[in-house]
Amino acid sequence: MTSANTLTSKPRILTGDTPTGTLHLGHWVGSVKRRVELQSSHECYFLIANMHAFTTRAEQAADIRRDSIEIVRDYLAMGIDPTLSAIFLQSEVPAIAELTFLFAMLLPFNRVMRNPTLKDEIKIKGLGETYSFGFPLYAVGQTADILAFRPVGVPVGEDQIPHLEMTREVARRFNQIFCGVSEHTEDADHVRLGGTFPVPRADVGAVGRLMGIDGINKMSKSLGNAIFIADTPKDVQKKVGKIFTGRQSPTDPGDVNNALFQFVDAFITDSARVAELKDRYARGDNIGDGHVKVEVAEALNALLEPMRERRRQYEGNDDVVIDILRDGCRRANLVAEETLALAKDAAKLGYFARRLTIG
């Protein structure tokens, strides 16, 4: 399948993060990863998403700003490479505004916000009955962020989801009624058949959604379980030694399918020493915790030390990091410019050309 853009005849994908601190391992298993797999063979559009920080956060606004270049110091210590993939921030590309004021028109509100993310997130932030009008928007918002780019692909953890089937409900609904798509043609095909939107698919990263240190919950920044990428080689060591399992005794057979056998899958490289760590341990073969944690610190700082290096040169320049993201912005909005003047097209509520640009 190709992506109905203009600018190259790669699969275009478009992906993102909400600025609210620096990245950590659970990003990288669930979705870096598989954007720097993905950046020689597909054109790439990677998002800040600065705006929707705004939901919980619109009295940090500088806080905002600082966690939203230190991610992308984190995007290029991970290898996002930005001569391959565009990296950009959601404010500095208007269309996206303007298309989620237009998608908000095609979604009942009950629907909204009968997203199990959204929910969970209200839950998990306690935001009870506080949270501004603009959180629930925001998973409005996040259908607009993706459709801008017409992407075919969209790499996200497992999480996410259900944002993308929003998404893909908006994209169905909208070539239906401005396109004249059939609600019964195949998703692969709406655009063939004349529709403005492609219907973007998944792209789920090797571990959905890895847990935190504290054996329970996913890893996050917000329950303080996580390990950064950022991390120095002795708080790696000493964050795995505290992956919690519950069990008591070496010889006590053990559950492999516990947080810290997810970790033995994810990151420890050596598949026959993954099976021999699992046999072991699952017949209760005089191996702690203690052992596997070991090995699984050495296997993390394997991994972490050249983004370590990487992120190294990035440190304390943020000239370098605000250039990278005025050429990202330049180059996304010659793509949602051009996906607006489409939607508006569609929607006959194009009158005028319009150009943008970037200073």
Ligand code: TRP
Contents of the next structure:
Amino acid sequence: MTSANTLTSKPRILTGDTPTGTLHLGHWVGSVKRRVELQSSHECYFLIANMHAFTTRAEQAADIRRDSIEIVRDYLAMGIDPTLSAIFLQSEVPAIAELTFLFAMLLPFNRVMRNPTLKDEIKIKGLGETYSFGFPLYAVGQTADILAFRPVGVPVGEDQIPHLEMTREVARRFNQIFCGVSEHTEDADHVRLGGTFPVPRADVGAVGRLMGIDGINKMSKSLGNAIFIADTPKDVQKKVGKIFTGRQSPTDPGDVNNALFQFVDAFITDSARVAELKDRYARGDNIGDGHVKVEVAEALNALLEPMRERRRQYEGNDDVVIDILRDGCRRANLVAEETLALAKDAAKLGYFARRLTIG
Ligand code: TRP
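One more: the block was the form predicted alone; return the form predicted together with ligand TRP.
In what comes next, the whole complex appears, and the chain from above leads the way.
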């Protein structure tokens, strides 16, 4: 028998991350925290987008493999429970690649190239004109990552919204051309009216875009402004100490919308204390950045300590992580194969059944 997960009637969600290194607080507030909250009430699938990592790092295959294992450790550290949620590798769910090919026919080429997240990446990563064909294809692939699981929702950070919009377009178009769903159908009615795919919504966390410690850009490993889940208490103190506000003196009226106060809002759990800090800071009531930073660092370390502790249990042993991925891939394939069979039937590509096995 298979894991109970795929047999539940809980609403299904899927989300994922490209393995680029260890996870940071931006991942936590933007998406992972939400996943931990949802994992007992939802059937959860968490994808490691290791094929997407090849779009810009094909010559770093060994690093991609290492990052894929490390990201699982971070998930586990942050509280994702592998008995509840399936954590799996994109590269071991072949239905995703097959759906990508089919979905590529449903999106105009220029529509893909207009995706603002792709355009931003080309700019930020300095890809110029030299990016691989696979680079824009990853955006089509992401629609397949999602729709292979026919989820109701996708917990993501704000920057992923354009990908979700494209996913919704693919779902509508597929249902229209292969399932006879009319183009005037409301998104919520697609499945009830015979569509293969639900039109999934983006479920954006309370803090869609956490600033980095430079106080200017979104927190990101490549910009060197991130606080990592695995940072030591000392590192956390030092990094928080660097959060840039531009404020001069404890008696200057301060801006409570600055990066430092985004951290106060996101991580200090005592709301009365948050209100008090904001009030005094705004009035310049003799409260310096240094003081606020001490409280932020304490709050962060209180959050991170149990994560560091859990992470230690999984360090030094890749086999435990591989076993978790094997089980996650098995569970993910049950759903993705079922979806692929439904999609192939709808597209008149269903000739006979097949069965996948995982070693
Ligand atoms: N593009 C996402 C990122 O870079 C990762 C990702 C791949 C994803 N497939 C997904 C996110 C499907 C949500 C759903 O973070």
